[in-house]
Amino acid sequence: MLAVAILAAGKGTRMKSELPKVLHKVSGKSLLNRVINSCSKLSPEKIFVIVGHKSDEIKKSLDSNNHRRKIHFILQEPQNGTGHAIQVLSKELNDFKGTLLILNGDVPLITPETLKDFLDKNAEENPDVSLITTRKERPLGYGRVFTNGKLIEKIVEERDCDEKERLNTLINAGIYCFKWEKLSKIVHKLKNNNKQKEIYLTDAISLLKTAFSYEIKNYDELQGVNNRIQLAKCEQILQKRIQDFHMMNGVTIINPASCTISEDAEIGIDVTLEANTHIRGESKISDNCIIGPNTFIENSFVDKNCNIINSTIFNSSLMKDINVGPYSHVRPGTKISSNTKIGNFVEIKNSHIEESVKINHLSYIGDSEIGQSTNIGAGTITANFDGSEKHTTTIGANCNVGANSVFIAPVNIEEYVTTAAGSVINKNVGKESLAIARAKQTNIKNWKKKKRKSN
């Protein structure tokens, strides 16, 4: 039987943040949420995160998450340390026999996988305690863990360590595995004779029979989060590990430290990622796609040999062989349908763009429908909001919308229809019509501008 407990009460103070530091984010999802995602896919019967400076805010945070009914949140106040904390939920644990695995809600990168050998690896061998362990050339802010073999015997606070312990490069990573019955018969022994005047979690290492260390290589995964050094540096290394996953599947990326991809994006095969390119959210971009440089995608779907440079696409479906920017924004609730070009300075916004449509210039296209092989001139805008509601424009199939229209919506415009340039349209059009809307024009001969008057 398993429980998991997150350590997820202390201010932060080094991130010099009104936000709690386990809700800053990596790579769009927060400290917090990673942990405990890692964790849940131990199948844990349960999962306590121990909370503290603005609890509210934390709790908040975590009520849309798909672990959310297992989560039971402790408070933890006064936090007076790691002790402390176990101290306040051992009221939580009476009736409990197992496994209690004690993770930090700063550290997100450790990896399920990395968790479950240490599980295993805990179980096979049967200590009372086993923790987490790596050598780091400069152990600065870290406990030191003494050992002999795997049997660890001592944990010395970095605060507490005279010079020559602070010389052992053996770093305590704050993940514990022990056993609860033998934790909770001494846990309220443990007092603060220290410096810090806190409860060490660490200081139950002596008290138990066994403690072992379990010893990782890649520290990468230990990386915590005190500062926002740090957590560009958790950014850094978890879009490594992504961008790696990627190039080794298929995908060129011409300049990986300029780019950022979501670990739940997919990107299909003989996709080139141009410099600055960020895909964030679920997108997916499908294969022999070209994306960028300087172009951000967010949960968006894109298909097949598309082409996409210097534009933002944002919750919007783009089908096969489309060509967008630059400089193009298409804004949530877009579908744009194949063979269509999407060209400088278009906005698109809430619209349907049947197959080889043309908007090439400096338009903007919301709450519209646009039908199969229609040319919209340069300029063009759908004048969506009537100062209250928005209204829909419908284009039909095969028109020619000259430079500088305007649609006053509601207004429906069927096939085959043409609108002269500079035309303003508020009533709908027949199929096969050509529309204008627009003054007369007038020349007056002889006119001369007046001189303004001097000062």
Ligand code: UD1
Given for the second form:
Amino acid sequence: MLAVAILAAGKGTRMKSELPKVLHKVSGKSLLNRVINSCSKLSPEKIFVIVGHKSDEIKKSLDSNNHRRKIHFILQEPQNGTGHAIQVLSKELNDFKGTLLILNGDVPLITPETLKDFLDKNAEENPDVSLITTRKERPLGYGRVFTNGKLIEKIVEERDCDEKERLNTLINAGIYCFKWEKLSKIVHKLKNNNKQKEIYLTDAISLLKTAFSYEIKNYDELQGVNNRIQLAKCEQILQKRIQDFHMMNGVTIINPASCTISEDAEIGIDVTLEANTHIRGESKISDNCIIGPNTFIENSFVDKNCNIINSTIFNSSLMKDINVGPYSHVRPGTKISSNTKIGNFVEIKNSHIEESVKINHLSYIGDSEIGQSTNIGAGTITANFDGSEKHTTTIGANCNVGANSVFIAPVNIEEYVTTAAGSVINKNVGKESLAIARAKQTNIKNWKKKKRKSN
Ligand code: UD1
Ligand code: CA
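Form predicted together with this ligand structure, per the form predicted on its own context:
Once more the chain from above appears, this time first in line as the rest of the complex follows.
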């Protein structure tokens, strides 16, 4: 039987943050969420998350997590170290017989594959405890692992190392597999006789008979997060992992270092991502699109052959053959049909734009329906908000909306309508009509500006 314990009670002092460390994000997901996701793939019997510092905030952050129901929170108060966390947990595990996989909540890049291998190897070797180790040229901040032949003798935290011990490059990744039967017998013997005056889980190793080192070469996966430099390092490692995957699958990324892609994004073949392009959340970009430079797309669907330049798109869907930008802002709830052109300085929110529409310049379209092949003139505004409520503007197919038209919603414009430039439209317009709603121009003949009196 497998149970998982994730240590997430610490404050993360070195982050210098109001936010608990494990809630800091790498590529859009919190460190803790990432560790939980990787562990869940092992289908454990139970997942315990040890919380303490700002525990409510941490619980709340997992509310929308799919695995929420399976997670048992254990409150560690005060937080006297990683060994103390397991002492607190031990009350919950009275009848438990099996393997306890313990992970620090700040190793976000560990993959389910590596964890699975680790568990398999542990089962094969069958020691009291196994732990994941790796060699780091500059092992700053990590506990050093001392072996004797195949077995581990002890772990010494960097702070407690003497000069010679500090030169050891074999480090503890903070991922352990214990036989609970063995750990439960010694966990309460752990003491805080070290520089930090904390109860260290790592001291359990020398109290057990057989401790096995599962050394892995790819230390990128084991990158811990204690400060924001390491957080950035994780982001860099993960982005390389994601972007390499897409490049191998037929995506051109002009300047990978300037782009970010969420691992939940799907990207088709022959897509080009220009510099400074960010594909976030659950977005899907279909074949043959050119995205960017300077473009941000979140939780959106983009069909084939679209060109999007210098623009921002949130929670929307765009059908094929659309041009967007430069400098367009497509806000949530927007659906744009194929062959449409959304031009510069155009903002669209919660609207449905039919095929072959042109909204080329300087417009705000909110809560609107725009029919097929309609042309929206420069500077058109849908005034959708009356100060307390939002209302809909409907403009039918094949309309010509004059430049600088304002539609005071709710208002309904039928098909083949033309509105004169500068009109403020607050009444419905029947089909094939021309609507003019502006003050008449008056020309005063022979009018000269009076001359100033000279003094
Ligand atoms: C720990 C290990 C170190 C290892 C490193 C790997 C110990 C004593 N040291 O050091 O050998 O190389 O991780 O990244 O374990 N936590 C609690 N309760 C507490 C204290 C901490 O739940 O009372 C949690 C933290 O939230 C964190 C994790 O345990 O997620 C590790 O704590 P941290 O302080 O980061 O340990 P390190 O100093 O990195
Ligand atoms: Ca750490």
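Numbering follows the first chain given and starts at 1. Heads up, when I say rigid core I mean the largest set of C-alphas that superpose within 1.5 Å between the two forms. A quick note: this is a predicted structure, and the numbers were derived from the prediction, not measured.
If you fit the rigid core between these two forms, you'll see the Cα of Q441 move by less than 2 angstroms.
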